[in-house]
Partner chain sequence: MSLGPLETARSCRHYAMCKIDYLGRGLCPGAAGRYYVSFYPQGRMDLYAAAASGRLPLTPVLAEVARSCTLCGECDMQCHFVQGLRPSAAASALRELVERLTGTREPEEVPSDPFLDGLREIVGDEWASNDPAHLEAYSDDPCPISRRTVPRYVALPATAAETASIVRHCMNKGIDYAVRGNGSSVMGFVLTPGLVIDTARMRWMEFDEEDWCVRVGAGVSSHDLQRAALARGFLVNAAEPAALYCANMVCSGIFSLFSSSLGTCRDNVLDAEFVSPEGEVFRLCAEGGPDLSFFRMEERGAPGICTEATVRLHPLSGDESGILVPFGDFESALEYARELNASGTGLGIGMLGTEYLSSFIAPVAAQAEALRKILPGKLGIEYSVVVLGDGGTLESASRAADAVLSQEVMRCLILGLPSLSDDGISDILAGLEGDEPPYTLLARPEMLPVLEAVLGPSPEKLASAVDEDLRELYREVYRDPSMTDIFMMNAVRSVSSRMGREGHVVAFIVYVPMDDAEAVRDLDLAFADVAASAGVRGEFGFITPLDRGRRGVMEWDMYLDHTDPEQVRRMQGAMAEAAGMLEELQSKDPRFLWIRYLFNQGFCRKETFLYRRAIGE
Amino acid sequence: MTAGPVVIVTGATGFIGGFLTAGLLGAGCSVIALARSGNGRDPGSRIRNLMEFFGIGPGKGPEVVEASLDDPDLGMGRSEARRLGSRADHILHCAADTSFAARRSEQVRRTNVDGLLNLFRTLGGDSHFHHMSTAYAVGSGEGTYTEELADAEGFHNEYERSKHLAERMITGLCGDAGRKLTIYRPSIVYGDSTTGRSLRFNALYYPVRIMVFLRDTFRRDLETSGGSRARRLGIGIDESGKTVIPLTIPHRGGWMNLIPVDYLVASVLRIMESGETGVFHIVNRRENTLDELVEMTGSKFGIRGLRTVLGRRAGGPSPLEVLLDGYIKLYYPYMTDRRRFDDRRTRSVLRGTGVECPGLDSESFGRCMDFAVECGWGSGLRI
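Would you share the structure of the sequence above as one chain, the form predicted on its own?
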């Protein structure tokens, strides 16, 4: 990206927003990070911790402005917000509530739809608006989806629905105001493909973390408590020291579309630099299957006995499988997805730049999981 443009970023203390903030700074942009207090720390402290994570020294980080998207005036007053908005060449809206839980549906919609409306109305200005959406805003159907707004057949959760509504709303608002709009639709985002580093550990990480949790829980039972609970479930430790967990995961076929955060950042920066508007799918043309994820998880974490089966398991689920289902059922639609995303507009912008999406293999999976374990699945990060 050419040096100099001023970019207002929301969600800078989140996963995608954090990596994009660092990427924009590295590209020579002046970044204004809208942030609020969280985890007992003020916005300035949170952003300083973020800069330390990325190795960006004092004085080289973004300008920090305290703001809350829950407030109609962002908590800063309309006139002050308008002055801020007038300074920006671009607004990159990354803040979102990504919860799939039904009990959080109202909050998800408030953040993802009402918060976007508050941001657009309050900042004003004529800057190019960039909205970070998701590929799954297209709805819960099957088949191939193009890079355009379209009606949806239904949704797996309120997160998908809210992002669909947000796309429609911001398209109408920018159209009425005559403002440029670019919508980014990434698929499932995991850590950096070369370093394994990440700021959040949901999506790809959550089912893996549950398997590691089960492994550790039952190993403790076997090694320190007599092992009666583990043995009732058929769990043991084999001669090589691997944990044997006889677990069959039923599925409907399909795949997972996974992209590393470094590919997302590189793609967004190139698209922003191009000045192009419209919808862009940022996805992987090489999907992973559930079988591959299960194999990588077992190999990485010393677990034997995991397998998948197409369709329902004969005889019904075992108690262990019922236990696992309770943890990860919200993720099944993304682990066995039957949606594909045409990304020809994105590939057109990236052509000749050297930016390509790597596939998730055992090596990159291992790097990402090593970092997740090293930082306690995020508990060791203070951002």
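What you are looking at is a predicted structure, and each value in this text was computed from that prediction instead of being measured. Positions refer to the first chain, counted from 1. Rigid core (definition): largest C-alpha set, two forms, superposition within 1.5 Å. First, how it differs from the form predicted together with the partner chain.
- A movement of the C-alpha atom of residue 286 falling short of 2 angstroms is seen between the two forms when the two forms are aligned on their rigid core.
- After superposing the rigid core, the Cα of residue 180 is displaced by less than 2 Å between the two forms.
- Here residue 71 does not count as shifted, since its C-alpha moves by less than 2 Å between the two forms after the core is aligned.
Structure of the form predicted together with the partner chain, given the form predicted on its own:
Keep in mind that what follows is only the chain, not its partners or any molecules around it.
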């Protein structure tokens, strides 16, 4: 990246936006972070804590501007927003609502579609627009998708649909305004493959967190309260000291496409630097199966009894399975995916840069989970 371009980043207090902000600063960009209050903190302190998380010293972080995409004028007034927009060489839009729950559909659509429209119209300017989308904006089909706008037919949830609509909308808006547009479509993002660090602990992390929670709860019951509650659920401790938690996850085959956040950041920076426009898939060619993930979870946390079954469970769900089922239902399409994403355009930009997507193996999984446990699955982060 050439020295000092000005990049406006939305969603800087989020997972992807946060890591990208740090990456852009590291690459010498001047970053203007649009952020809003959250978790009882104002935007300034959220970004300060974020910078501390990345070890970026005071004075070296981004300029912070309070903004809310829910407001048509971003809550800052049109002329102020225009002035801001005219300073930018790039706008990197990472803010999104990533909820898959149907009952949050309206909010998801408002943030991901209306919010994008508010941002684009209010900031104006002629900067290069970079839109963080998702591989799953292609819709709920099967087979291989190429790096272009897709004619999706169905969607698994409002998140996918809103991201699809947003891609179409921003393509039209940039086309009309004669502005450059790049769309990034990452698959499921987890922590840094080398350090294990992350800012969010959903998707890959959540089912693991539940298993750890159950393990700790029932071990306590077994070790200090007589264990009757644990035994009622078939939970025990085996001779090697492992916790036995009988829990079966039904599935339909397929795979999970996971990329570490360091790969995402490196790819986006390279693509931005290249000045290329169009759609880029940022995905892993080495997918993981549900079996592999279950196995990694069991051996990392000393849990036995977790298993997967192709098709249906015999009999109804056990209480523990009830706990997991609602959640898994939403992630099912991603845990047992049958979509493949052609990433030729991304690879061609990355060729010769040494940037490659590592697979998720038990070592990187272990690093990520160690970090998650260490920071209380995010409760220790103040962002």
